[in-house]
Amino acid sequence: MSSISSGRPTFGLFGASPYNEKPMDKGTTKERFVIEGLGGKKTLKGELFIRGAKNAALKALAASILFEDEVRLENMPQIEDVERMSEILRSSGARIDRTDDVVAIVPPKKWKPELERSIASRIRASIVLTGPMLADMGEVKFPFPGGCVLGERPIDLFLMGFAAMGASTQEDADGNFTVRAPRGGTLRGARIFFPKVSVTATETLMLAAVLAEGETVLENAAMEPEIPALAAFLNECGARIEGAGATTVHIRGTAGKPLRAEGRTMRMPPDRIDAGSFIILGALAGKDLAIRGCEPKHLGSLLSALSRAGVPLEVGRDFVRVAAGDVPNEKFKSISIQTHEYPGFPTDLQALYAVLLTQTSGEATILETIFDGRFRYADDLVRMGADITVMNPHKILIRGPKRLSRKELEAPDLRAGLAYILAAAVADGTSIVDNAYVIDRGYEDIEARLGRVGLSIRREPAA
């Protein structure tokens, strides 16, 4: 069996892996955002409504492979990553229809057990498709998955799990992997311990185990709320999953029998990263900003940090209101955070939180425990006037408050891209954020949504 070593070479301080998608690939810098800065004024007001969760939508699309009938998904965000996953499913034989926020997936009589390289090599979540494809078809061929450049993101956990379930893996000279189920084409249940908590590996192997023979036990599993949301729907349709959302998950396989939706629809839960992003925006530049349609209990670590900082918050059943218009940012206290798997502080919010720390009083650190290479934004914020010291690839020190000035920046990844928009919003003058595509991967119609609450932001062709 051939697998990828976790010791693949990296380059530079933050470890950019040559096996991940480059943000500029395939003309992804054709559009940019132009933002008129507020100069530190807090004027944004109104309501921002949260879309369906990106990370739930991508996994629900992958799970459709386990079904023999049509699967309907609603509250689906209209973002680039959802479109790319849909393209992969179409290339493997599915028919996919979309009406507003509802997506219907009709499976083919026979799936093509291969992920389209030109798409899958550019989106990290494509790896999740390998679990249900292997379970349903007995084999799957795929390239090394792409996505945002965040240092090393090896796939050893996935191949280790497949091997424990009886599968074998081969890698060809072009970097394509072929994984085959054991003789007979059905995976076997297994006890799998994850040496490192991984949301994507937990979901991929949970999906693979649904059609396996016998019981699979996943230990040290991820606990993100999107996981039990998916498991609940699968259980309604014939799966037998217990403990999803806890550190140990039990899956009793159907021995190859596919699931049936029979008209049921899965509704995507609200996107907690979408919500957290706008809550931070409210703290930075909001006069009176309400984030509605969210799930505050999924945002505990962020809300705790903001409360300790002194940000005025009103938390309701499905909304968070930030009424900070009368409180200048320098009155907020700098609070250190460290990222951690759920329910800890989300790594996907740390770049945006860093922007907030440039405006608060005192000094604080951000400790990144999930990824190498997630502080690529630091140099650009320093160019805007921030006081940031990179202590090592996993830790930065930020001193505030510092006035930010306009700059032209290129979004290095999805979350840092939106952090640049937030930095531009509080800066003096007109800033430009290039590489709009990477922001579109996870944030739906961002310029229209922010424009409705008073931010001057427009999309235009890149120079």
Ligand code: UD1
Given for the second form:
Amino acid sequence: MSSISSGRPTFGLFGASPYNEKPMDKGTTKERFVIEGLGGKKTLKGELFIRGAKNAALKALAASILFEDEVRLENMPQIEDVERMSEILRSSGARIDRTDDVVAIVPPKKWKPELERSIASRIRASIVLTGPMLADMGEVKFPFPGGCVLGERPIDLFLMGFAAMGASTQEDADGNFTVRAPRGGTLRGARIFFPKVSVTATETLMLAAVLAEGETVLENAAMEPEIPALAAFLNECGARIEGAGATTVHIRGTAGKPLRAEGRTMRMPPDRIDAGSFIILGALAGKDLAIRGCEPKHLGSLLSALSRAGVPLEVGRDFVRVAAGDVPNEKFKSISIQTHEYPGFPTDLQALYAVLLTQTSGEATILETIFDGRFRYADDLVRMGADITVMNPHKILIRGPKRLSRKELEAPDLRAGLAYILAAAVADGTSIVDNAYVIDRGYEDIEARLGRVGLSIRREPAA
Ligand code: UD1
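Now that we've seen the form predicted alone, could you pull up the form predicted in complex with the ligand?
Starting with the chain above, the whole complex follows.
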């Protein structure tokens, strides 16, 4: 066991990574958030509306490669990751027009089967483009995909799946991969068992299989709700996918025949991580906060933990109301959680949940089973006054309640970045969260939305 009340933890996990999470070069100055802490008072009040899911939007953009006509995507969040994915598609030949929350993708006559290195190497979801590009063009060249630094994020499952479908992979000295379909340029359907459950590998191989020859069976597939949402749209447009959302998915390929949208539009499902983040905020600092336009049935693991903790929740068909203003946080009980693939507790919410555990009464652990570098935030919460012990790279112990005090912090990744905003909201004094860009990657217009429910938060150029 290693206690981290001062200094950085001594595990090698948190050190330099080749995939550091830094702002993209957008030609803009770095920005930061300044947050006035509520000092433990629970005053936030009003409604927060949930946007379309980031992790659905990025995959829908990738799927547009399977189409021969224009694809329209609705309820698209205005976040940096969507912009970056759009830029990669543009650099491969697509025309992309955005009007409010609708994105239209007009495919080129012939895609350039190469993912723009400078962008694809910075965003993990770029790997999803490889499946449809390989299926459509018979070839794809791409760099190792970057993204949030959450420990090692290999791509072996993708390459294994492509190999099972008859493709071969070469890696050059600069770390670019080139994958080629078998002779004739069409992938062959295959039976693919994933030794590890992976969201993006499931999606990538599902998309590749749509245009393949013959049937593909994906076993031990991920069940995240964004997967059946995408499959349902593709099926309307000519794909034949059965079982998406369950652990075994069958795809009968079209043998190279592209899909046709013929004016159909895919509407992104609500972002369950966006919703979960605000529900946790509601428990921590809300007087009466309603999170609207969400799918509570996608949030079972979080809602169950919160109700066991004693957080007053009202759950409707498409909203969750947290009316916790009259209950001081120390009245809530600390409940241990362990992250798990859907429908288990999402790894993307554990940093935010950790902030709640700093305020509730008792001892609880967080067991992270998906990634091995996802406690980088613990050190900073300790600096703010939290009592956290890193027991091993996968487990932390939090003792609450502890009063948090103002600090200047740097968002280490998207979700931990928002966790810092939550910690700053409950703390005493004015805190700063640097590296706003990583939060903008996945949360739309965060300062305006939180400002409307009463949090004093502003964006400013970094000093
Ligand atoms: C997706 C989500 C991310 C979320 C994560 C887990 C997107 C764009 N991102 O990320 O927000 O945190 O699911 O819910 O949808 N793995 C391998 N080999 C591979 C691929 C993955 O070993 O080839 C491992 C990973 O290291 C990890 C586990 O599989 O330990 C799950 O990762 P995965 O589901 O692939 O996460 P992402 O799809 O990258």
